[in-house]
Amino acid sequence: MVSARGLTREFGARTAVEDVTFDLEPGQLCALLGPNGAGKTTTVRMLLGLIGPSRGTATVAGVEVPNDQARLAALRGRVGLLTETPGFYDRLSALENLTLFGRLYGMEGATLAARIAEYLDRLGLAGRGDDLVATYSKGMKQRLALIRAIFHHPDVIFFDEPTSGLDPESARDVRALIRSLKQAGRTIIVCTHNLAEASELADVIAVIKRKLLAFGPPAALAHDGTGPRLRVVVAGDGAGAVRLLRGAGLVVESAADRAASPATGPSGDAAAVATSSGTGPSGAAALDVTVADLADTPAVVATLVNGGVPVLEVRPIRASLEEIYLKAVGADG
């Protein structure tokens, strides 16, 4: 639903975008993140057709960008994009400018009608339509842009910080419609500084600083790579523990070896996993165990258990989207 191949946009001698390439399939969601000025902007303005990228190519709802007019005027019916500053004709009504915008898209008469009243009551405007747009506050005019990104019903829609402006429960409700939204095979871009949003909506995060740093699921990307791990919690301090699983060929990472502690032996058991370091309770040792799969957990507990080592607990070890977003971009520099 949307392609981008080796995207590159250059303004002068400065290279905003570098080489961007990824794949989105219908109903995926994507949050798009990175600091301020690292391509985001252009990115989705070269996605959508508004400027040409200096070298690669684009394909958006089935229509390949850039190219011609037709070829855009195609793929505007097909798009829906809410701005992080909506602009809107102030001295008429919010049922005026969607009328006018309904129009821009093909709508007309009372399909145009009905679909307006859909969206209006669906986003809390409801009985609000004939007050001009200037007399709307910040997050009005927020929910009113969300009805023009979206009430044409596109194939593809592209948000920037969506809930921006709005309260707690306005935002909960459009979250809701994003959801609803990607559930009827809409696929979305939300452009966000908002990461526990992103969390919560992202089918895949993409982070970008002038090129793609990352691309993926959250849980691939926490992976970086290496698969799964579990946070397993052994009785005792954990040597044996480590000579089993390395013994089955697994990767293990002790407590110590996380602190990188001198007192780790040549052989890189971990000679007395205190939890001192806070990594399990008392009398415990803490080991991160890559695994193939997370379907391998209980093959990794029969493992310890038939060699007499007492399990505690076992859990899979989640990085949260923060550290997986400054990892990516720590490691461009």
Second form
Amino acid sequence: MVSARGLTREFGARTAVEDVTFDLEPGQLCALLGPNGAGKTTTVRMLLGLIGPSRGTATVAGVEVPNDQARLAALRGRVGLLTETPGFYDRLSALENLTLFGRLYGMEGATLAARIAEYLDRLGLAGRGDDLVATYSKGMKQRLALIRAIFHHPDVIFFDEPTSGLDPESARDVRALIRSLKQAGRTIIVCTHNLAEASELADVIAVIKRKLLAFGPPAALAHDGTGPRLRVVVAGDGAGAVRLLRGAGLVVESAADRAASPATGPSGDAAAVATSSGTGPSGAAALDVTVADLADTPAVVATLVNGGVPVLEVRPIRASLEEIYLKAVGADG
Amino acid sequence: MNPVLSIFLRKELRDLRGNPQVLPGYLILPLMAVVIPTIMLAFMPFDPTAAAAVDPDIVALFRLASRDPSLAVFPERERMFRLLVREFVSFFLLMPVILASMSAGLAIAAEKQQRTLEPILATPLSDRDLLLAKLLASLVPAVVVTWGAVLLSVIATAIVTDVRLGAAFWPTPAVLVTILILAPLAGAAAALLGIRVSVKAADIQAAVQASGLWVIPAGILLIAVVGRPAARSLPIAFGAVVLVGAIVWWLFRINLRKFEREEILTRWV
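Form predicted alone already given; the form predicted in complex with its partner chain follows:
Every chain and every other molecule in the complex is listed next, the one we just looked at coming first.
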């Protein structure tokens, strides 16, 4: 549904976006993360055909970008955009604003009126449609902007900070709405700095800082590209366990070693276990074991138990999105 | 009318009602264009001797009226009145130029400032329709107000001249062509210049100032060179319509070619 190939955008001597390549399927939600000025908005604008790429191409909702104006107009009818700042005509009512945009998206008459009423109700603005937008709070404007982004039922939706300015309850409702859009098969790209929100909603994480630094499902990104890892806590100093697991062809590190090595990107969780166990007072050792698949977990446990090593705890290591993000952005300098 | 254009037109008209930057112009200019000439016609002395007692400068106007060959066919006491009425036509030529350029100066800059431009550009709306909508939204209110003022002024002039001279003055065909066709075209040219300024402007203040600096003097020049001669001669009036119409067409093409969504979005901070 969204496919980018080598998207690059230069503004004079400055490269805002460089060689961005990714694919998103229908029903996937991608959280586009990156520091301010990283190129998120430029990437979205290129995907919308609002600005042309210096190099590379993209296909959005079946339309190749760049393309002629007629094809791009067709594309814009099939995408929705929530801009970072919800811009409306303050001297018009919410209904008048939505009617204007609805008609620009090709909706008319009873269909448009029904669509507006439905979404005003869903977003908690029923009964406020006739009020001038100038009288709306920031959160109300944000909800109105959400309606504008989705009420024409686009195939692909771009949200820039969708819950910005919303109270916790409204933010929860908006996240529920986004989930329902995803379930309805819409492809969604969310630009956000809210990592908890991204973690909750995203099927795919894209970290961008001019270049695409990381892209993939959160679980896959958590594995450093080497495969999933298990935290195995065994009784004793762990030497026997290491010998047995390496004998079985597995990569094993002590959690303490991983914690001491920033390059390997330990989870905060790993560091905590390493300091509380290791060969410490409890007499337990924490080991990080890389496996081909989490389905290999029983085999790992069997290897240790059959070798006479008491296994106290086994669980998959999941790096937090914050760790993934900071690692990706930090590695780029 | 194209539904997109009618949507924008209605939006702009509703927006205009509460716009403090533009609305005063729409009220004050027509008022001036109707009231000032009517008062002048109502109190103008009939001869230079009487005028000298009121204001010596008016005597020069009497001299101008008596020397104008196009007025020689009229009775002596009517010439000064006819000269005034003819010169007042410039008011109505200038009015759509000023009003349309004021609105057009805000056309894109205001969209940028209230952050509505990107959502608008993200809809299927084409550049041509957006430009045309902005042109009509700037021009139609200006023309409607101008024509309304013209109607009032024509009626007031006819009444005053009938009462004072016993002969109601009605607009000549050349004046009608000038006011009804040439003035809207001059307004369209000013609006297109204003839109171009608005596209390039970094903020609303810059847009309004640049519109005033470039568009209004250009409009006055246009009126001086084309408008005043047009009001005196029907062939010249039609020639002026063709000339200004061609300028409008050319300005629209230039605007369309230079309308870069990318530049507009990326220039704005």
